[in-house]
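Here we start with a single chain on its own, the form predicted on its own, put down as structure tokens.
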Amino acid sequence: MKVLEVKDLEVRYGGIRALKGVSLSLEEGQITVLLGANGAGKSSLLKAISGLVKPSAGSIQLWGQETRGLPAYRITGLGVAHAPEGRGMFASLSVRENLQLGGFLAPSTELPTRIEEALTLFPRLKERYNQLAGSLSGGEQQMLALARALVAKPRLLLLDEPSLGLAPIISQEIFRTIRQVHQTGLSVLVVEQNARLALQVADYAYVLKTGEVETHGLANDIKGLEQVGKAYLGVT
């Protein structure tokens, strides 16, 4: 079954042409990465998906429900849930506040299960419960934005460069979480700059060159593609 299919999908701000007739499509249960340089339209692709921006052009289907042009609650509550790039954390509200947010459509009964399994995922947090957002380190302000993320118990996740800004250690272990939570049947897709973190985790992948899809495939076979990968992914 179809999570998401996006078919000739433009974004532009101004004269600015941000995706050029986007086409892409992401399966049940499927890690999905989108890799790029600086500048190729991945972020925005996330932020059309999730009603953050309009599109120009173009269809975005969620589970075959034509979703362009719904306003981001609507989406949210079809079971998408966003990570942004930069986290998009309350800095002046505590952990557990953060949280409280990230489910804000859940009923009030099942809230607290929730952000307890999260917790589960990301210990460090747990004793954090009462610190501030913004006192945060790198690394755990990245595991509140995908705990909170996951609180709103998402059908489909959406997550812009998770491992931005992170030493490798910490990067693999957002990378791992990832993994274990897609092992529950959750469907991902993930903008990311570290291409060869992404690839071992992923199924499939597509590249983005200057708002268009240079080229997809399994995610092992864009591994082999040096030339792309020299071009477009940082891989050397």
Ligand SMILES: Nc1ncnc2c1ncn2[C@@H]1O[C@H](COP(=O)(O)OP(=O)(O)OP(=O)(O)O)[C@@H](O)[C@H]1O
Second form
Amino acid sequence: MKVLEVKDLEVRYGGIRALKGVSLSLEEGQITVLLGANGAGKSSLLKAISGLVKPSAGSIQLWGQETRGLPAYRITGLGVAHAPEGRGMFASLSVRENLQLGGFLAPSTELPTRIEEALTLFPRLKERYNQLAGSLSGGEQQMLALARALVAKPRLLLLDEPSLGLAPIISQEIFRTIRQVHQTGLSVLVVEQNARLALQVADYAYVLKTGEVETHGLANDIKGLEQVGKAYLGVT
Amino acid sequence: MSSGYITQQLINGLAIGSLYALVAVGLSMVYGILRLINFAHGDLMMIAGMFGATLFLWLSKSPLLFFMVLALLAGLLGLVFERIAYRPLRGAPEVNLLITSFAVSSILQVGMQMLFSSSPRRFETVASLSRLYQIGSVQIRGADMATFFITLLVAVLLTWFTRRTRTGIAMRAVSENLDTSMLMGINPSRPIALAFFIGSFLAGVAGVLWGWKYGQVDPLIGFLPGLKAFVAAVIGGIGSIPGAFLGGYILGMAEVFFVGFLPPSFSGYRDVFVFSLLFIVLLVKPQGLLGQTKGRRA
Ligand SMILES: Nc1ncnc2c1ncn2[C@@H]1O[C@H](COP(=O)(O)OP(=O)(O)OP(=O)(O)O)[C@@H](O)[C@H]1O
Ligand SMILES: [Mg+2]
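Let's see the other form, the form predicted together with this ligand, since the form predicted on its own is already up.
Below is the entire complex, every chain and molecule, led by the chain shown above.
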């Protein structure tokens, strides 16, 4: 069964059509990367999947179940974790509280182990456990966003620009971690501006252009495409 | 001016400040989570007072039961209005919520006038509460002492609740960022309803304490305390629970000292003074003393 099946999805903000009939499907256990220029509609697509924006047309199926129109908290309950663009920290809450909220739907007996596991992936957060999330550096906040999503033990992870504003070495660390958690059978849909880095770890890729799917294919094939090379990989 | 006099004023300030704090904390919680300036909040205090004046027969049997019944009444009424008046407006501009709360306020005031008439009603008390206790050179009324200790208890419990419990942390999360809180799996309707219930319950508590302090209530007593509690919440930083307590006490103290230390001819300007204080605090710290500058909610 497909993890995610999006068909002819349309998202409007007032008069603006941010998505103009997007179709996309995700295979179980794969990492799929979503590329596209600024304003192409990448974040809108993730928000529609996680229920933060209501699509005006089309369908979204998660594990065979139609979820279009469900509130975001119900979709989270199905096993989707969305780390939104700009990290979505609760800045006035501590690192500990942010992680606890990641496991809001988890049985309380499991929560400590899950947090412990997430902290093993990001030992830096351990040192800042009781600090306010707002006082973390950008890179640390990105780690916290990822760790918090993992505490939810999702079956599908949606990541919106996890390397935004990070030093290359930290970006690589983040993607290494994504690779690592994906080994456990987790499916990942990641939006990324650093196409080169993302295509290294991804199995499959979609390219969005002004609200439509421009092309899609295996990550290796996409890497070789001339138009993608020009637009996103800096190949001239 | 003797030190006894100053201590006495201090105690009076604590007593009235506690009342402001109890009302302010509910206003602040509801604002924090819904961005609603609830003008009907003071009226819930009034409702508890009015029904308290009517149900006084119970008082002699069990003051605690009496207290709980009235606070619960206010709390449930808060829940009802959240459900029928504010929830349908969720996502609407904040000013629509504000106007709705004006309507709720009028409904409550007129409703009580129709039910009980608009004349003041005597609020019965018990001997231990109306008694004056002599401690050293200062005198403290039983009701004021009760008010202070109840407020202290409420502050401790609320701090524990918002810092240590799953639901309390979820409430703070919804207050800070609605969208992200839903991504955590939180159904925001629950913390929002709970904030209304707790806030209204505390307004009910304040209503009973108000009745005990002043001995009489009428359908309009909610207005001025509601307004002053709002000032207190803004001084402390609206949305912040510790800020509401701080603001309540600052306001109570300032008011008592204004009346107690300036010539009697000034005391009529007490409310002008309160709003001037607000003005000054906001000039220096626009977000209030303990307030955070928050981003707008999505
Ligand atoms: N809340 C909103 N209200 C109005 N227009 C919006 C809103 N959110 C997004 N848009 C518009 O929808 C289009 C797609 O935006 P979206 O955020 O999905 O793009 P994106 O591909 O994620 O871009 P970026 O790479 O810059 O993050 C843009 O034209 C944007 O201006
Ligand atoms: Mg985006």
